Each structure stands twice: as structure tokens, then as C-alpha cells.
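First, one chain by itself: the form predicted alone, in C-alpha cells.
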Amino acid sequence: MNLQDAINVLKEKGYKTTGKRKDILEFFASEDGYRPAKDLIVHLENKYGAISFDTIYRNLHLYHDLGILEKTDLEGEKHFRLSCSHHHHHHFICTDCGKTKEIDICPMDTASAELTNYEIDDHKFEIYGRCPACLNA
């Protein structure tokens, strides 16, 4: 999803596209991986001066469930990135810089077979690591 895309959820849901929601998106449209609240926080004090953890969190909730941003857990903290919602896929996620590289197995074709007169409603698959450049740095 890019950025324009994502503006486009949010009007055609019945959101604003306040200021402070735009530079959210541009953040996340910026950036390469999954990023930290706080990181988005630092980014917007930086135009807007002090800013509410509870605003922030609320945005990032709201662009969740509509399907605009990916969460993930890091070391217990809830990371997010622009969705990339463009086909089926799962991610490496570098544990130091956060970067994403896709992965187009999924586990699910062999699960399923094991999971047999069972309902699955939905999965995810990640593995965690350390990127090239963060273990050559």
C-alpha cells in the first residue's frame, strides 16, 4: 500500500485526513520495516512539539483495523508498517533495524492438512532475525 492508497481507506471509511493523520501515513510510507510508536512520536514532535501517546496509539489502532498498517511484537512492544497487501506473503523481520523482506512459502500449505475437521479463521508467520546489513555493520 502506498501512501495515496491508504488516504484513500480512510475517506472512503468516513475518516479525516486531519494533518497529524497525513504525517502518520507519510511517516510509514517513509520508512522500510516496522517502526516503534516512539519513533513515530520523536518523528511528530519534531513539527507538532509534545504530542499524546493515547493520540498516537489511537491512530495506530484505528490504521490497523482498517487494514492500512501491519503490526508485529518486538521484544514486547508493538511495531507497525504500511500494509503490503498486494498478495498472500509472510516476512524476515530484522530484530535491530526492523526491515522486512518477504517470504512467499507459507506454512499453511502443509498446517491445514494436519488440521483437518478444524476451522481456521486466519494465521501469521514470521521469522525473526538479523538482516545482511545489520549483521555486517
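Please show me the structure of the same protein in the form predicted in complex with a further copy of the same chain, now that we have looked at it in the form predicted alone.
No partner chains or extra molecules come along with it, only the chain itself.
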């Protein structure tokens, strides 16, 4: 998912493409890892001086609902990144810089065999650690 794809989704669904909505998308397009709302707030405050929490969180939720952003809970704080809309995969997440690396293994294929009679709605497989760049720094 890139900036233009995301804007197209917004238009298709009839949402207005405001300056702040674009700013938010640009922010995530310029990052390649999970970021908390806090970082986005700082980024937008640099441009606007002040920004409403409502705007931040309403749009984060909207983007998540539209599949534009992926979300994960890290230490009680929600983090977001642009969706990797190609094939199903999971992530290594660097606990220093937040950058991610795709992991092409999904354990669900075999795990679901252990769960007959269970309704499976979702799953999470994440690996935490430090990326080579952070290890060298």
C-alpha cells in the first residue's frame, strides 16, 4: 500500500481527502515501521503547531478499518504502519527503531489442526529484537 493507493481507497469509499489526511498518510509512507500515535502527533505539530487528538485517533481508526494501516499493541501503546497489502505474512519488529522485516512463515496452517471445534478469528505472530542497523549503532 502506497500513498496513492490509500488516497484512492479514501475516494472510492466516499471519504474526504483533507490536507491532514494526506499528511498522515505521507507520514506513514515515509516511515517503514510501526509508529505510535505520539510520533504522528509530534510530526503534525511541527507543521501545524497544534493538532486535535480527535483528528489523530479518528483517522488512525478510519485507516485501520479501511485496511490502509496495520495495527499492533506494543507495551500498552497502539502502533501503526502502512499495510503490506500483498501476500499474508508476519513481522520481525525492532524494539529500538520500530522498523520491520517480513517473515514469510505463517504457523496457522499447522496450528489450526490443533483447534478443531474452535472458531479462529485472528492470530498474531511477531518477533521482537534488534535489527542489524541498530546492532551496529
